[in-house]
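Below, in structure tokens: the form predicted on its own, a single chain.
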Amino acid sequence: MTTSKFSKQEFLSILQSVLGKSGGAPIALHEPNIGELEHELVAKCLNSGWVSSVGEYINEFEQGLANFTKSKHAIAVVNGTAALHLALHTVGVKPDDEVLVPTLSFVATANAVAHCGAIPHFVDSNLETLGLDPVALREHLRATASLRNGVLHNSKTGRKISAVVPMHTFGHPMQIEKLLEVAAEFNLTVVEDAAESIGSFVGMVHTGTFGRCGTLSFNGNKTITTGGGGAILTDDDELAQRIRHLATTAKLPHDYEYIHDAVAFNYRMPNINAALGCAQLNRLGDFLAAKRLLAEKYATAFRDVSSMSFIGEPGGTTSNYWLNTIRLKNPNLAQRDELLVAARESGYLCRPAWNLLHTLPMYEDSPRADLTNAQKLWCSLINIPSSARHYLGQHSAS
């Protein structure tokens, strides 16, 4: 079955409504937005000439994320899979544990909790927010999983199941109030993976918060970008601490004696990135208003087309609307492509949701749960352009 002329006309016409014609150059999926300030503070940096990982710049970054998200600590690192990678070995996750992970996710976040030596444990997604299944998880973990004298351990497996990675898909905020609940009934630590969603909050706390700590990304595709770079979130000062120490080498404070006492890592952001960050979080607002817009818009359009859906922020929550995207309304891996294919021959970069991480040849032999919803998540998400300058003009002048 494929999807009919009309539909495909009526996808490509609701596009064009909303960005316009593409032109001669394609309509990105989403593509950072740099203006005179970035250059500004960019400039100063490199005339000061400390562009490495001291500075004021990411002092200031940090102060300025910690402010935003309500957090009492952000440390800046290189990128959001290391960001995840120190969050995970620093809470305590050791080689061949489990970590239950979203099957329905960016590889990095399998990724990070493998480079700990642990092995991703693969869990469903819910249909309406598209993250992490609290109700699924929980019944997933009674029926496999056992608690002895206080850890949790797969019973087919018999490894202990440390932690849990949530992450909000495209910057929709996943029911992590849920979640935490299921974590305390079986023991486990929370890690967010909030590399998608800087400016999205459930009521009024702000993602990557919840957990024992949390992550962001600041990727040239991200909201905000840092050209690469990421971030830890955490309340808790002794984590913070430690955080801090392992990802500059865990080198001692002295004024010419290298000593360092732990093997660590070489994860701190540069100041040269962080003072791009600097501008952008300046400028998060107008960028996140703009977005809004532009959802709204795209809300509007597919309200009443019969074969699709825009995807909205779920109840309760205020989604930063990173990648926008339209969900088939009858799952079908063909029509899903064959509208893929007529928007980017048209100059509109749509792309599909990221093969589920479970048939990845490095994961496929993982533990997992039965992972139906997310494989009809697959067959239907497309992400369409979504960058914040399509309607920043309204905000914003810069």
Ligand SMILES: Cc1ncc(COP(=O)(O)O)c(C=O)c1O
The other form holds:
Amino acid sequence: MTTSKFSKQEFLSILQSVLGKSGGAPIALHEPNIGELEHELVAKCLNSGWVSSVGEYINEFEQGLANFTKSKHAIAVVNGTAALHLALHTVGVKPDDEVLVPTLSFVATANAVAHCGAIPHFVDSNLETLGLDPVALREHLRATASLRNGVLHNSKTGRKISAVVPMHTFGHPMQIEKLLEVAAEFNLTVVEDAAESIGSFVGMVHTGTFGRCGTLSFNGNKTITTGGGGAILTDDDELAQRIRHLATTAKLPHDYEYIHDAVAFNYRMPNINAALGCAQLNRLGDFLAAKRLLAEKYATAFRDVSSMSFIGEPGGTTSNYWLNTIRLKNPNLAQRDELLVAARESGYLCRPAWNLLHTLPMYEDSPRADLTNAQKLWCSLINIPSSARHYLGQHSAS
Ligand SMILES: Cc1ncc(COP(=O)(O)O)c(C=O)c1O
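Other form of same protein, the form predicted together with the named molecule, not the form predicted on its own:
Shown next: the complete complex, the earlier chain at its head.
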């Protein structure tokens, strides 16, 4: 079956009505918005000479993140992958452990597990939230794992299952409260991959602050950017101190001697990136408002389309709508690709969801649950252009 000419035309005309005509340059999926404040703070940082891993902007950026997310601690690092690696390492994920991760995620979620010497164990997604499905996870663990002396083991591989990494897909919060219940039942540590969800909340609580710790990304394609960057959020004083120490080569304070007390990382965010981050954080409220307005326009435009629907924020949550997404009502890879190609040829840089992680060569032998929903989602999701710039400054301050 191929996409009807009508569906393709309808899709393209919605993109055009919401985003305007793609003129010379194609319309990006998500691009950074760099303004005067960014130029000013980065120039100040350069002039100060404090461009590396010490400086006032790092402290200011971390404090700003902690205030915004209402997390007790925020530790800024070089990128979101490093944040996740360091978080998993510090909470105690060990080589040969298994760590539960959604197969529908960016590759960094599984790579961070592998960087610990551990093995990603792939689990299914919820069709509404697009995130890890806690109910399916509970069933899977009840059927295939057992607790021995409080430690969860995979009955098939015999390996310890030590942690679970939920991810808030495209900014939409997953069912984190239900997941915490499942994690408590099986004694799993929760590390949230909130790389995509700065500005997304469950009720009034920011994503990334539910688990033992959570991580953010400030890659150039995210809602706010530091060029490259990431952060770890936690309310745990001791964990925060340990993370900070391990992020900076585990160097003990001393005027001139190099004393390091652990094998550690050089993951601290440079001050120059943090200067950019301070400016972006200052504008985050405007970005979120503009992105919400864009999502509303899309939701209205796709409301009466018979073959596809716009994915809205799950009930009881506020999404940052990092990447706006539509779903084909009948999952079909050929149709998905036809629409993608047609949009790209017309200058709208749409994108499919990531290839499922359990299908990638380095993870094809990893343990997994039934992944039916993730398969369906993979064949039916299309990300559509989502940059804040389209509606920046157009929202009323109500
Ligand atoms: C779900 C998810 N996890 C982790 C990362 C890694 O972040 P970074 O690119 O900053 O390393 C990203 C994004 O890039 C992501 O989308």
